[in-house]
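A lone chain, given as structure tokens: the form predicted alone.
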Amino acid sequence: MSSLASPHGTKGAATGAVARAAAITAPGIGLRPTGGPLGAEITDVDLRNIDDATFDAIHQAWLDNLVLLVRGQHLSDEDLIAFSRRFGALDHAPIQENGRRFVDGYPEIYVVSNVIENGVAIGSLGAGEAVWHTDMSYLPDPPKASMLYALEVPPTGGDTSFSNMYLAHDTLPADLRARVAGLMLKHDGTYNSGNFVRQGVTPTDDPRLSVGTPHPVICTHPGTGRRMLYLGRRRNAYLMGLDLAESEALLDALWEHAQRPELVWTHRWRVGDLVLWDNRCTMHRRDPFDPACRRVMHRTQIKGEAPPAI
């Protein structure tokens, strides 16, 4: 399956979607849409050497397409950090399950890997499934964007899927939209997307008691002005002020809707791929893969500029 072909089709994705029928050009780059409900590939660019006009075209393509793929890159950690900083100030990497925090000398680099060296995991999240989530949404001011750069990939598995949360909002049934309009959703900070307990957190499975931050269920994107769902992770999520059973029922309905195939595009990784996604208007997940195979990715996150807002 090519990462430029949506395995799920595009039925129902036209409402509010950016037209992606054919390749287009922008100053200094080529832009090839995925054909799915989000995502485009940037071509003809070396991210180690771009001028301001080329970056402006990349930035606009990112806002328009939500997710960008750039193949065939040869980035050092310094290169990855330098390109990431063009989008804004960077977060330091969160503490991993093993207590390690970042690549030595590069506090902005978070390692996503299943590799064990000298009995110690070099990264986070292992080889299992990573459930649908929005990065670090449990923070008061979540990151606005994330980048993942592929250093080693397994022959199969480990694919990453993205869901268009603009379209999730635009296609939300009217009765469900009316029930959640104005509600605040507490984004759980107990577990990460691999269902590991975060460093220093006492675990609980009572959504009303878990640590986290409330954000509006329906938000407005500060860069595009478009309305979107903002959901985070399902586990321990809680709609503030509601009876727990009512909260659970509404959240189940929201998550079922946001995962519909017509909202999703899936990327199959190659070494040298860099994927950049807008953390405010997408969710993503990862397929499991053979734990005997190596997968090593380096991630950066661009700081949020304001909390999610109605």
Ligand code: OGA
Second form
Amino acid sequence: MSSLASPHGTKGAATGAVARAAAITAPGIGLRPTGGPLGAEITDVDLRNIDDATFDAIHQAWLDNLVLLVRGQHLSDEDLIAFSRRFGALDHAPIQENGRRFVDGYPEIYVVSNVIENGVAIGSLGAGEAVWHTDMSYLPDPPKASMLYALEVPPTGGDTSFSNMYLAHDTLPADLRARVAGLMLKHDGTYNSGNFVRQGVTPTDDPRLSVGTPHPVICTHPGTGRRMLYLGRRRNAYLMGLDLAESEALLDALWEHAQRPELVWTHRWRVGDLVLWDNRCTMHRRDPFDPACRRVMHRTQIKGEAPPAI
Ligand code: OGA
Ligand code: MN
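Let's compare: the form predicted alone is above, so bring in the form predicted in complex with ligand OGA.
Following is the full complex, with the preceding chain placed first.
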């Protein structure tokens, strides 16, 4: 069985400035980097039953690898909440498109699903594409992490991709970096990543007027001290104080850079998969899937320790 010590670097590590899987160990569990620009699988662990040393190793592996996959879990909502709480206090689920907030009795659980029961969607995001985003960055203090647990998955489609925003920052062309340095970016609160209008928001497509929160476009990660590009969502984004046309042009350039395939790793889901991502230094998107198939995922979101800052 492998330990949490991993070989130096991974395939593609030449482009990745992320120190992957520092030499930490916890007896009995394994760490297998994806070989892509981010992500690692933790093996040989039952998340219902971990001691403090194992948790510390998982926590460090999460900071080092940005996204962790743990397969073969059997988690109730209470188990998911209990494991999530080891990382910190939880945020309540955001309000879903259908106005329901959460799983009855569990305000921390956000349901991502296309399933309709008695004419009402049980969750958010439908079966379409979920565009690139990071979770809840339209808030002043967004969650530092999200955890998504697969209860039902379609036979094909619905894969989730993650991108490394440290690497996006570190590979930003110098002229582009100079143009955005010090700027604040408004993260739109109108639309969710399924392009549904959030409950209670009057939609507008003028990025200057839409609700949201400005954050620095380049931030420092409070846990690692590393710089990262912090983009949130493309739709209705606005670089504060610029002409709209200039903001749009700069954002288009930033997003073209941030969506390059060499920054991305894609996860194909199985039932029982738990995926935990660092919501500060990654973005994610989901492929569409056949709406006739069921996909049911339960998510928690862990409160940030500090608002995004330079
Ligand atoms: C999320 C999300 C994508 C997916 O839960 O935050 O964006 O794959 N989910 O369901
Ligand atoms: Mn999301």
